[in-house]
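This document opens with one chain alone, in structure tokens, the form predicted on its own.
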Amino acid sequence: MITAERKPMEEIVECARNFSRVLLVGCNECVTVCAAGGRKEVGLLASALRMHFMKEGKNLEIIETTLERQCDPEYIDELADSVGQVDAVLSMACGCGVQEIARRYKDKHVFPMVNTKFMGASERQGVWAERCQGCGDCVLGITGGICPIARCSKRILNGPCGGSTGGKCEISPDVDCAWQLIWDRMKSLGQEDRYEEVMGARDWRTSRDGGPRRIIREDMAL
């Protein structure tokens, strides 16, 4: 899932400072799971903003709502009536949601309330870790289900680099060496011989290096 963290309160306050009425929009997908921008977080942030500006002698009116998804036009359209009543929109979705609202409502200021971090998985309660960079040419079937692009600090495709110690990356003792993880996985599968297979030069055009990407499903497009 896409993970995010709420922006510092000081930055959020400055986004709202020049407006008298705003729409605070949450998202019921990824940012709800990582407790950054769901219905609960919308309520908490709205209360915090009201209290902050009340102390400054300003009455900030906030309309609160949470969409099923902010990255989907059919849900963004549900905001039409509310957007018409406010000066700005404060989005608690990932960057995709913020941009979709801005694309749909071109005459409104739209501000992100969270910092989008990465595509990750839950390691334990309250902890999420990066697991995928969306490179567009998945090698997990070759590397035993461990991604060397997202999990190796140097994104090495034929590792290890030689800088690891005790299974930990040289950048930090808290970071696992991705290629140690790959070796352990291969060993558990009885496929140690595959560890020595050399991957060829990668075509990074499938990644972000080729510019903004798009998926087109002709069987679904209207």
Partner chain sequence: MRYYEKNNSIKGDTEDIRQILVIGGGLGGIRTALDIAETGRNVTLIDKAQAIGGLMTQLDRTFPTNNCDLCTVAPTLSASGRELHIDIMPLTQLQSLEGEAGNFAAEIETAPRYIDIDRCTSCGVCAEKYPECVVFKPGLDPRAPTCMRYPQATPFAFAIDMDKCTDVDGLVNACPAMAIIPDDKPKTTTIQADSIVLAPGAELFDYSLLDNYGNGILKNVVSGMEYERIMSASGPTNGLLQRPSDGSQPKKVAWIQCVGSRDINRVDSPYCSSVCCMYALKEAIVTKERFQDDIEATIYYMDMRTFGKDYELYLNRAQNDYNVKLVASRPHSIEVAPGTDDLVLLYTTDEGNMEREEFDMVVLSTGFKIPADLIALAEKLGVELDQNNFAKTSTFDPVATSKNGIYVCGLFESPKDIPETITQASAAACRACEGVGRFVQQNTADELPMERDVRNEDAKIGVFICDCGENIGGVLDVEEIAKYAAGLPGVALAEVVGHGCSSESMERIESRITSEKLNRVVIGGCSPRTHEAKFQDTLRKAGINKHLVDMANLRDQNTWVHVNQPEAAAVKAKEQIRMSINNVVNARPLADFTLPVNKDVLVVGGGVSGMTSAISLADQGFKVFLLEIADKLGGIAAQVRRTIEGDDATAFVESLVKKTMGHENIQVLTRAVVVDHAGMPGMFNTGIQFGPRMQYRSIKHGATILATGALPNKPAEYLLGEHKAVTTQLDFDSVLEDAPESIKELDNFVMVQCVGSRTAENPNCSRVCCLSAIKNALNILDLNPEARVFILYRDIRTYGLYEDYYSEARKRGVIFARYNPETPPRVNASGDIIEVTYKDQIFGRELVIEADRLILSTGLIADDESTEDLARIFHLPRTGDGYFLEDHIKLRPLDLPVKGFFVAGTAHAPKNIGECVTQAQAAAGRAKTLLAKDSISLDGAVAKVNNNTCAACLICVRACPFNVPFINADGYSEIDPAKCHGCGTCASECPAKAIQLMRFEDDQILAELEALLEVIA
Given for the second form:
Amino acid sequence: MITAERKPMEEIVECARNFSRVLLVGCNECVTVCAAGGRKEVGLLASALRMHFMKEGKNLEIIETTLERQCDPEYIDELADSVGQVDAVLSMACGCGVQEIARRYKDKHVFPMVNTKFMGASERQGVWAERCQGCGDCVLGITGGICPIARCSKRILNGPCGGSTGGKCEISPDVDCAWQLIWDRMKSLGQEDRYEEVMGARDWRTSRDGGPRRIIREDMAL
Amino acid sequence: MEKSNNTFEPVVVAFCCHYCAYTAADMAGSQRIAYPANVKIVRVPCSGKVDAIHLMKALEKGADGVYVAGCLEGDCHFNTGNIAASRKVTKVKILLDEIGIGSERIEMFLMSAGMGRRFAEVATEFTEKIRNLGPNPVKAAADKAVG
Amino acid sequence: MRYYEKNNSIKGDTEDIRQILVIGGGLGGIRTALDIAETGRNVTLIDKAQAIGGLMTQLDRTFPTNNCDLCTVAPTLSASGRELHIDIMPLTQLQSLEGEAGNFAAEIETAPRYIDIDRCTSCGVCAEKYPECVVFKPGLDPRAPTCMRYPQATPFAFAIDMDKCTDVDGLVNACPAMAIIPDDKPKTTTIQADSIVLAPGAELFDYSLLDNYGNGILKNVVSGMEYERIMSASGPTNGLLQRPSDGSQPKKVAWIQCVGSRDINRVDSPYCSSVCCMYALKEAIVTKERFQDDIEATIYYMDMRTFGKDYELYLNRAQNDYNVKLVASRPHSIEVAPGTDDLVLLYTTDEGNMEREEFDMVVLSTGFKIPADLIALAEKLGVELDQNNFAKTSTFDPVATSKNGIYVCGLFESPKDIPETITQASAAACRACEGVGRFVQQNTADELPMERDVRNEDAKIGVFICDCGENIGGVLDVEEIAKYAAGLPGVALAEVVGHGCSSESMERIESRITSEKLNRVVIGGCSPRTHEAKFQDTLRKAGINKHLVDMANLRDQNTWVHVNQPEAAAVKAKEQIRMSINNVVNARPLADFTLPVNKDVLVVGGGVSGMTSAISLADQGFKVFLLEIADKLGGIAAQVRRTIEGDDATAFVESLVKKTMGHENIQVLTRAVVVDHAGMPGMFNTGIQFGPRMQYRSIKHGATILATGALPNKPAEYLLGEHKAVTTQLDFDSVLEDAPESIKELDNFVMVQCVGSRTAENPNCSRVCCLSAIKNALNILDLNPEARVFILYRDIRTYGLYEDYYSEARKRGVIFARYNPETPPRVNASGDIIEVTYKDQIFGRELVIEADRLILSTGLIADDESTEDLARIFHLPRTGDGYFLEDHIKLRPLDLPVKGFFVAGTAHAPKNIGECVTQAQAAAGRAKTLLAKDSISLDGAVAKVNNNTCAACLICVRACPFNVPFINADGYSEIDPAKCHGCGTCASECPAKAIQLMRFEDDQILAELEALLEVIA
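Could you give the coordinates for the form predicted in complex with the partner chain, as opposed to the form predicted on its own above?
The complete assembly is shown below, putting the previous chain first.
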């Protein structure tokens, strides 16, 4: 899941300052699950914004809506009527959603209301942690199901480095050393010997280094 | 009691859980313990039912102060609703500070059903606190804009 | 709710309605009556006081949860008022009894209340103007702060003491409801009863009889109950701690234990009152909690008897977290410090020294005493009493009195605390119902008109404003409020109805709904807490869904508290009415769910408790599946040979096994384990594997009783398992039974208490070991009078009537020596002999005994493995030490938090065989109340998920305090209405706003806010 966090109010207020009618759009996917941009957060933010501007003597009109998903054109189309009535769109979706709105409604300002953080998992209620960087060439099968790219601060493929102490990473005692985790996992799987295998240099073109990526599925083409 | 300029009568909304705070309010009644009429009670089954949006909406619509009153810790009829409510009040406090309304306008109180006196004390003290804070800036600005 | 005080409402004497009589309306009597009524049988509950509730309603807080008592007891009390099959007769006592079981004729007399209970609105004018006339009897100050005995009295009406009233005419005229009946007379009636349950309670020992504690003259010496009243928020000082002499806040308070108990020197009683140690700890903790270092709390005790479930943890908390001081001692007397109101306590320490210490206040922990009127009652009933005037019962039939058809529960049976009273009450209800036919339930739903579908109608709201006599009308201009309401949108009519809850007004509201085709109702009156159910009934009778009414609490939350600001009160009243209108406009009709009930019962555990529950259910025609993990029935009790009373436990267990195996309604499955479970109360489905080949089978059942027992503890201490002279009390039972000759050849027996109990690893007290030790000590002396028996102990916990055996053991020369847990006894094997070294408190030095036998009181531990598995499969919580945790430790000791599950026996906490039998009967009784109904009705005010918007985020699944929501196969959250408790936590946490709590939906709440604030914003 993509995780996100609401931007500081100060920044949000500046986005909205120059408009009198805005559309605030939530997304019922990832940002709902991580409680950053679902229907409830839309209601809370709308209320907060209205109050902030009312206090300044200004009346900001906000249309509130939440789409099933902001990263598909069909859903974005649903906004056409309301977008027509406003000066700007405030999106509570991840960066994908913001860009899809911008792509569809070319003459409208679009502002992100959340900072998109990472692809992660929820460790428990209210706690999310990074798990994947979308590198395009998954190695989890040989690292015991623990990703050295997302979870090692240095992304090294043959760790640990000298900064691993007592199972923790040198950047913070709160960060587990991914390679320690990989070793522990290997051990419990009885595959200590596989740890000895050296991973070769990696072709990072599958990741961001190859420029923006896309997936084309000919078999699905209509 | 429409506002003449020099006498500010705050409007306070109190979300009270059925099993403790609402009962405590009734108890204050049966013991005839006075508290300011400024306090208006909204009954909820459990303080855990109170949504952050309810708290925001009350202020947005012009309440000068809002509080949630639930059972004492460990006494919640639904085990942990009061703890959930406290968390939500904290969240809204932070948001209110961020938008310059001030976190003091909202509070969480715990009391048992037998605490009629405590209910009245809380109602009185909170009303006085809001009276000293002055009107909800949202409402004040709106009034100025109109008049 | 039916209260019978008037002649015309009493059932005709000749009418042959089978019913059960419950005498005493304290907590035990209420529980008994509720249980009986829930099985569909009729019950009459009589109590000599003007309101039911008994002693508990006077307490400030209860141990060990320190809950406010009113909060915990009030729902039970109002439930007892609502129940259809219960007739409550306050101010009523039994005069005589004739007949026999199945056909008793009881003559009862109801004293005059001088108030018409149907008219009294509890406004309190009589108490205000003529306080001397109003009956009120709490501790200390009788008049404050309200004159109800407690704020939620049932019935909610006053009573007058005519003898004390000098101005009768004035009083009659003062009552705005015209409810005073100055010439009210006592009424005598005869009622037929199939069986009778005695729950008359007991009274507290009168400490003014003790000269050494000041004969009740010393102002700053109070009883525990009086201290409760001082601390109580509804007490005479409104909860301020003030000592009686000068109203100052005490800085040093002492509690003296065993006042009137465990002594025979004066007017005291020889038995232990069982509850005083815990209540003294509670009072000390609550005091320390409130005043912390500003107050010093010291308890003077002989033995600290915290033997109940998790009570030892409470004792540890008192000492470690609250710094309550405990002094093992024998208090001698209290004197006044010259020239002050302060007190000096003289006491003897364990070492034998006389000490003195000054205190601002002393609390006497007084115990229970059976009053003379109960002794007279027993005589009228023909029920035998023991030497201490408690009702005689037997070990294996613990709630049956000596007279067939008469049962007993609570304090009249023996001193006990609230959970044990409730347990006995349910057991007594269960026994009393045997052989009493069920009242044929009239299907009330058939008599009610069809509900009108109002969903598509425009709002037509009827607003009815009560004046409640002067209560509302004295402060507000109700006509003006009604006029205002009439002008609001959606309001079809608005009118003043006087006392809205009077039967005339109710009828009027009902007819107005019908004639004006109203589809919503707002009542401007008192609290929905007390009256909503009444008005809901009215709507239902008028053919409208009961959830379409809302109450504006104009009385309790307006006129009563804003009496001095009539203008502000009027503005607020209009706001309240607006809010209610907006709420009810958005209200939706809700259907209450009904589900069919499967009447079979699954009992897990084939020990004494499981078999007792199974037989009790099977005898009444319920089919029972009894699972036992071992290959035969019997459990741990099969190893206990004889009870402390001398009853043959082996024979008892054998008879149970025989009866269980031969019962046509019981199917026994041995070597059986539970592997899966699904369903809801009334229709469970549990998968088991059983038999030598672990065959799988699924069982459908409506209720479940867990009676999985506990295990004998065998800690590797004191050479247990290493030396043949070392044994446990339980194993020693068999030696005494099977090899009595061997005892005669030995001289020294040493017993060590609390081995493996009250330790860091197993913090609780095992409850049974002190009794086992004393039982075995007495048996040794029976066999070998020359033997020397030493019991090394920390506190001797022979609670209740078991104290007699402790006294006997001391009298017969058993040597009791207290050891300090920091310096426990040491043992050393020396050939066949064990040298036991312990520090003697009196001599102040170490002594060595050469023991021929070392018998360890190792007690019980939870069967962690099986309770853990079952807790996981059934979604049940456990205590820290692995016992099942009941729904409410005080008021629902038998019900587990998952509805339809009940617990019995040592799976709940350690207890002896008799107590297991009681709890097993009680659990069976509770199961019967659930299974008595053909269908279960579940409230419609539950959470509902909108599948279209649910993001399956799991937040509700994690947030629900009762683990109800789950993500279903279709990929969205599902909330089972049968399991939902209706708190709404999920609805307020849902990030997709996909959950609404019915009756409290967001649009209802927001509309209320809008109604309040629209004028302002």
